[in-house]
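First, one chain by itself: the form predicted alone, in structure tokens.
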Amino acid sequence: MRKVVFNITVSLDGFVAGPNDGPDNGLGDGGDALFNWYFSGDTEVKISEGTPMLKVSRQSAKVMKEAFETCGAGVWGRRTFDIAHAWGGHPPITPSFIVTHVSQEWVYEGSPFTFVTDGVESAIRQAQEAAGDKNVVVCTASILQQCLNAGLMDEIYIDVAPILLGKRVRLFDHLNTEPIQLERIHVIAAPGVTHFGFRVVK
């Protein structure tokens, strides 16, 4: 059955981002050693053509390559989109929807990208069309904010590294739900971070 779903990496105080982040500084000031353990392992991973080749450990590749096989669309917000600086074009899941203003240089026949206006339920529907059977992956913090106040998200899978970032971008602010309970998929121990899956209970 297929899920809307989200993953990120966060620090153990709960940022995806340190300070200053930004398009000239992609994950703030000190926010690259979330990303430590994509490149120190001995295993490679391929996400999408044009993006770097991953070198994970064992560990970490086989959550990975599970992960990307059951993916079918992905949903993001417009600030990711402009400090990824749209990926250069290879964004890590295609489709991908932008919840935005269009963008228009990125407006094309075979483009990656589909830029919707009119809210997270839409860019949802829309993703659930793209993917079929497939599921839906969101990877931008607000976005899961904005799902799970919609009561749209059904699992979240956090990708913890060992740092303290201190202050900037927080994973759970603006929530505005009653309490939400999680029941536990996963907890994987890895070199240099550890992969946590909750299933959202509804």
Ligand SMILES: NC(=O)c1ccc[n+]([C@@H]2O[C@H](COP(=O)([O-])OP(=O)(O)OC[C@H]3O[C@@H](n4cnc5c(N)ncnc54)[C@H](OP(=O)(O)O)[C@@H]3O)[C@@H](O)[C@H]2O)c1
Given for the second form:
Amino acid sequence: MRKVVFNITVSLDGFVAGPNDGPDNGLGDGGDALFNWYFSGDTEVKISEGTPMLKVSRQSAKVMKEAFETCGAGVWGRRTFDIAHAWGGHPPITPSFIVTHVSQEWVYEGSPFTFVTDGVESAIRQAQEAAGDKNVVVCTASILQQCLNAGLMDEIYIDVAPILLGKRVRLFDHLNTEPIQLERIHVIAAPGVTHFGFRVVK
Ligand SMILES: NC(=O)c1ccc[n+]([C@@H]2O[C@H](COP(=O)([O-])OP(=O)(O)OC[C@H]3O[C@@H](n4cnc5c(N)ncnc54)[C@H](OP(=O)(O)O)[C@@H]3O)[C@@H](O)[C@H]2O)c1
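Can you now output the form predicted together with this ligand? The one shown was the form predicted alone.
Next comes the full complex, and the chain you just saw is listed first.
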């Protein structure tokens, strides 16, 4: 059955980007180290035209393959879209739904992007319609937080990188709910990263 899942790489102290993140410093000061595991293995993984060829460990390649095979649409916040320079028009997941207050220029026939200006619930609903039987993957912190607050999230997949970033974009900020119980799906200790999967208990 199709699910709403979250997937991101985070520092051990819970940050998805370090200080001074922005279009010229995507993951912030020191943040590139979050993705060392993307380039330190021997198994090639190509995510999309807009992303470089990755070389990950065999264990991580298996985790990524499973995630991408079940993925039908992505949902992102506008900051990541801007910081990633719209992935040059080739987002890691197609179609991609961008939650924003302002619609903008990447709207054209055949565009992989849909701009959603009426909130996260609408973005998830539109992404589910596009994804059919496959999962909707939420890929940014602010959207995860809103999905958790709205009870929309089914599973959380977090790749923990062995670094402490200290400050800036915190993954689990602004939660405004009763405590959320999770069930562990897996823990996979791969070289340079530990993959965690959790099911949200509803
Ligand atoms: N470590 C990783 O794997 C990873 C992955 C992705 C991103 N990142 C990093 O994470 C940081 C960005 O994440 P973030 O959580 O700060 O921001 P984000 O989710 O990418 O974007 C937040 C923005 O989305 C728009 N937005 C969010 N909710 C909205 C709503 N309900 N209605 C209308 N607009 C809404 C707003 O932009 P507007 O008001 O301008 O429209 C808001 O400022 C960047 O540093 C990026 O590099 C890291």
